[in-house]
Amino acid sequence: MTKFYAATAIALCFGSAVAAEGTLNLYVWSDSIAPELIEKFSNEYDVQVNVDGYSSNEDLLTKLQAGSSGYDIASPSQHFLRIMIDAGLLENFGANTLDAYANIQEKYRNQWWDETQEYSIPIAYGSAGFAVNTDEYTGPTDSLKYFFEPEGELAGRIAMLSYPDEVVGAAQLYLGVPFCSEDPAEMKRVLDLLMAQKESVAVYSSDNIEGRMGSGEVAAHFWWDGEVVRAAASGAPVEYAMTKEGLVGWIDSLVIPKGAQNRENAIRFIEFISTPENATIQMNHYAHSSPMNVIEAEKKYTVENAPGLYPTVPVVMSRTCSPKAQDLVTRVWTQLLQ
């Protein structure tokens, strides 16, 4: 957990505007939320502020589900949050009075994971595919088929992620198959391409994927746009897939848990980092597209020095599942990694 904390006396020497006071917790993709924000806020509204990080909307669900996680915001992706909404685990803010409604772009206001806008406030967007070292592998990109049926110099030598999410979509892509299919057969054929890509595969895990890719200890590697934008910005030679069958989508948003004893401070941190301003420093330090309006001049994240980010290809949001279909798709990622 990582902890900044300003004094009284010192928030007065900012001229805060407002002496909220007290504390806020917390639990959001981990090192997603600008460190220079959370100390920007602290000082500006004398709050204390906790962060938590996870690495899977499972970890967060199973959090929240567990009652009392003494959290007061989580940042779930588009099909968590409607799960989460169904469930009560969120409360209504009232997300489309404030001013942070009034910044997000019109195109990604009061989607299906929250028609109305009153349990959300997005925070970003973006995609999964796969990465290449470019050092390791020089062949073709334009295909999920180079990583779900590897050979040459991909051959043993590619890595997935250790959740299913995006990566049983990807799957499902490559092979035509909708998204939260209920049809066992349609998922056989899932399990089936997802087995045979197996002895290619030489972790799954969704931990150290800079340090395994940067290394060429894997030559290619299922990740985020963003985390690929990063790792090349910082001289790793890496490159994002852009894939033919397209690519899976997700956007991220700040909601409060049920029950959260800071609502107060929580709406005010969602204010706090969704202006213009604070919207575009949160992009450039996570450097996955925002969803809000942002100062163009200072994006520090453009088509020429990050076209992962502006995708050329079709991106599709991963969906909440009926039951029946979750419970497939659990069924042939059990059955993968038995």
Second form
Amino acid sequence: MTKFYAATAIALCFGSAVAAEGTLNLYVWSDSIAPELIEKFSNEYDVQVNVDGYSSNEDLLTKLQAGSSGYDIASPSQHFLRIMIDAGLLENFGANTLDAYANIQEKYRNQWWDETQEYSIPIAYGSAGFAVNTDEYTGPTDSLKYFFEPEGELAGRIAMLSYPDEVVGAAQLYLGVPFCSEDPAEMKRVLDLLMAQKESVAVYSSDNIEGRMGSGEVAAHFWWDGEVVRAAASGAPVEYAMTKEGLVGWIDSLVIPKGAQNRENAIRFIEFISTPENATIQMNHYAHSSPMNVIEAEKKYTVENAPGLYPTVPVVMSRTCSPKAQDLVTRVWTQLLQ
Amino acid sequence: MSEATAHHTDTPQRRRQINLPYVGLAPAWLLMIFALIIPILIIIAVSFAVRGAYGGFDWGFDLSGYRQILFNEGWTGEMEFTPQYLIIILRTILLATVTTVLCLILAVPVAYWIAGQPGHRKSVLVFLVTLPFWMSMILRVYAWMIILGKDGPLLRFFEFFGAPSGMTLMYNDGATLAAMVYTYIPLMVLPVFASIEKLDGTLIEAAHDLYGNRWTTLRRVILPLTAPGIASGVILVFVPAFGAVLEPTLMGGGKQMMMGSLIQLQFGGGRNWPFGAAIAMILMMFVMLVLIGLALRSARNEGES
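With the form predicted on its own already on screen, would you show the form predicted in complex with the partner chain?
Next comes the full complex, this chain leading.
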């Protein structure tokens, strides 16, 4: 009996040691990575890949700050990437020496969130704006005015995200207030605008947006470009607004959290997903634009069938706010929903 | 495994020596210490810590987390009394209280009726009451969104009887309450049922014999005897309802913050962990006050009888 237990224990240790070598734990935006690529990578390198999803940068930051997350790869947006580098939460894996770096489109290299590009390889970029259900609303969509000061068909039938950062950012674009403003008077104007809009807002929620929009429960929803493109591709009557004031931009990058157990596999995966062929598969799945050089002929979403991904108006990247500016954002949000 | 058990039962003296009642409770104590006491101590420590610039915290002593509940820098830059968080706290208390009262009003007749059923049917009914708990809570809330939503059965029903089109049942306090009551009512039915089942029917007969009408019997015989069950039902419903996030956000449209979402905001977007921990402490202290109040009351009642 004892012998049997001992043998099992040894086998278990041995087994888990082997398994640990071939493991990769991803913590990325929910449903962001193409399952096809996960399977391909898993087979090609004989690695057990586990994927967990989050739905806000804050979730990721909080988890990394709490320590020993157990993840090997994460995909923060640019402004959170900056915070994570500054807080020493990420591995310097010499991203600029990888083949993946060579395949990044020129204009997305060495940006302010990772000037030397040692910590991150970008994987997707896009924007946030508002989308309308074309069955419910037929008016113009070329200004944020229709969303922030809704009239007629939109009054009482618009929905906001429940993320203060995105909502406040768009309001700042509309009012011409700079992102991360530290001026209380300017932020009071943002609050006043959102307070006035609240009369017309049916719901503040970041969940189940597709259901709410597709069913016509609301006529307009603050949303992300790729999600709108995906919904439209599946037949929902939705359209992404090109607003002349601009769109709030973001770019997500793959990073390795400090102390990752499977660093080698993480780098292998980053190289794998960044080849032109796989970046194309990834873009076709995620429906957000790729900062990589992709195979143009195999792109599923083009200017013709997915205009939302090819903005004709300025896209302003959200920035890393100082604690003082962030407090003002939180104060606006709390007073809005108090 | 079975060998070891047999060995212990063979030597009762030895078992007495190592004082099994205490050793036997060790797993429960360890669980309490690691899963309850230490986390609470950590939250207390964080609530007095110094906030980090981008979330997180540094060890230190700072009362600003608690001060912020009442006093904040206003839009003009002056420190001033800001009732916004008090409003959120009071609203949460109100929602939890109304939920508890509605659950009680609905649960007592249901429990009474179930208790009066023959044995086999009774167990089936109790099973049915617990059935929703087999499903994830988020699914149950989504089910309510379908029921109350546009093109949902309820709205169709109303429209058939001439309700104006464009009417909506979602995203208001009523929708929040419907989901809250639905979610928590089994927690009220079960303890109330357990205490009603134990009720001695002859006492009710006796009350009627002494010319007590139905109302008097309910008030002076049934309610006092089922008070322990009602009290545990109230606790079981009130405490989780106080921290509810899902129903107000999904059903109520998230237009008014509750304490749960306020805490979430501070640990997330607000990046102010000490403040979040301070609100969590306030929430916990309030719940403890309610529990202590109920415990004292039941102790006094027992003393009287």
